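A lone chain, given as structure tokens: the form predicted on its own.
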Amino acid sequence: MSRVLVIGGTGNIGRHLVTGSLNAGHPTTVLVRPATVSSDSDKAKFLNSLKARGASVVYGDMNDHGNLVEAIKQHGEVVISAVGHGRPEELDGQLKILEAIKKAGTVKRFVPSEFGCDVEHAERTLEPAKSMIKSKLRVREAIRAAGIPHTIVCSYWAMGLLLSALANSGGDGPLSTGVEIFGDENSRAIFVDERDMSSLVIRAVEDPRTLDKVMYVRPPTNICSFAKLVHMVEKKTGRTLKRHYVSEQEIAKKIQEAPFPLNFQLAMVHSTLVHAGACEGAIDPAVGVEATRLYPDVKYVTMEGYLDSLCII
């Protein structure tokens, strides 16, 4: 099996990442950053269990073009990038990994960090999160003149990262209130759990049908709106909701007043909403391919599946 390079491995998609390499039978490596180990001890624990179950770490950054290059000869037939969305200049860093892709000459699969909307479908999106759809784009447009062999993950709003906070919501938890609806019913998103998204990705990279192609991950079960969202969160409760429909307007404005992340968050649910059409329409296959298409047998964790794994209250 190809060996699989991943860079932000210890972060929140990475990790999955990173399981799903290792979960697949792939020789594994994991490239951090020597600081990462020193100032973050919970990183540093999840390190020491991938060691344990056969990951090697490698440590460097994007920044060091010969250690990158070394470590993508050595370990990186796939090379699979989980950098961070703190700031564009995160994601520009991308670029040094092409560089070094095309010096080493031996990868035969790219996947660079996307795993959200489709950035090429989003050109309302506002800042902060405007900025990082540029960098997407840069990236993508990068890798495709390169002519480096990829595939490009399109898996939408992550379950984990969207409905986690969800569970500590009793007491004076977010549910304690009442709930915020963003749009209404018929402003659909997708949620697509990390842990499947990831499987998929490492199923991806040894496929031809997703050689230089965007793949969408799209379950069906998994489109709805935020407020059959909190419908299901209302039955699994017992207990009746106040809602406050935000209105587009309204969340242009929370944006402009919330500090980042939090104004980030808010940017990608309004891009939601305005280009609610574009995670439903039909896919060019010059272009993509459909996951669920390619790969029938994957039983995806559901929204009301993932609720009922929260201690919701």
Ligand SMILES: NC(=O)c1ccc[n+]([C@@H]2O[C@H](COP(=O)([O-])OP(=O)(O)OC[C@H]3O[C@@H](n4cnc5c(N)ncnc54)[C@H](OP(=O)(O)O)[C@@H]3O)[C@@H](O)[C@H]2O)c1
Contents of the next structure:
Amino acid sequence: MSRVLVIGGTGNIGRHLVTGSLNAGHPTTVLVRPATVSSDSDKAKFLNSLKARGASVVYGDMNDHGNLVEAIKQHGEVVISAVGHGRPEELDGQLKILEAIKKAGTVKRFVPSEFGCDVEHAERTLEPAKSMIKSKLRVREAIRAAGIPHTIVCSYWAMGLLLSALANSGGDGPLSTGVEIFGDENSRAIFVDERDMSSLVIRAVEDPRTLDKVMYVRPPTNICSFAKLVHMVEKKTGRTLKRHYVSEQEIAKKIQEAPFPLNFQLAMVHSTLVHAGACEGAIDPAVGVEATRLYPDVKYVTMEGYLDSLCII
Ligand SMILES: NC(=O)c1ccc[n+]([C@@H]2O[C@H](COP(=O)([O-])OP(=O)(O)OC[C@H]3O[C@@H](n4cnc5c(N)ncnc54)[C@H](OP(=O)(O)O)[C@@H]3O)[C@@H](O)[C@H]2O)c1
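Can I get the form predicted in complex with this ligand as well, since the one above is the form predicted on its own?
First the chain shown before, then all remaining chains and molecules of the complex.
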């Protein structure tokens, strides 16, 4: 069992990766910025719960080279980054992680912060999401140029983050006045539960088949149109929702008018619609592997299963 160091383990995605690593029995360490513990009681509580499960916490910052090299040498045969896309310097800051990995010389697998669409096939993405895509591309290119052993994970839409917004929607939530359907009945997206994504990442970091590859996570049961998602919600609630179909052009206009982070989220929806073919297309075996083929035993959380776990009234 490799020692796993997670950078960004207190974030939305990172916390699932830390939990996945602990669940699989890896000696797991989270690199945490010292100020986080004193300024955010939820994160401090989460870190205590990880420690109770056997995780170690080291204090540091990806911008502190010496400290990061030491943390990697001591704790990270596998280094997973889940730094966020909220600020441009966060994703680009991963170039400093690469410098530290090169200096440490002990890392047998690095997983950069991606966990979304395939940034090499997202050229029509609009701002503000376009800058995030460019940062992720820069990091991919730098990893390959430096010859760092890696696995890149494309797991498309994080199911929990997206679907949990529907919870308790009988009051003034998003479903009370009707619903917007992006694209048409055929505009499909891929949804992956964060827990499934994380357990796959942890399997992949020990698997020679994913070395220096992009691992695409495309469970067939979870390739679904926004329209079908609304149909599932109607079936669960027994309500008929007023539908408003929003075209790619209308989304592009809304992006111009919306504040952050809504404009970012809409830009990702727009990108999903305009690149839908690419995310379901054939995978070049020289570049990528398909997680459902590598690990056929995995039972994915389905859209219906996730909706059933929510309190939607
Ligand atoms: N597919 C999807 O639907 C989806 C959804 C969301 C995110 N994502 C992707 O998942 C990745 C993670 O995003 P997220 O939303 O989980 O991020 P997040 O919640 O903003 O968390 C970012 C994490 O990075 C840490 N961090 C930031 N700067 C750091 C530094 N200088 N040194 C060390 N740690 C630092 C933060 O630590 P502190 O606790 O100290 O702030 C936090 O733990 C991104 O690549 C994002 O694009 C995908």
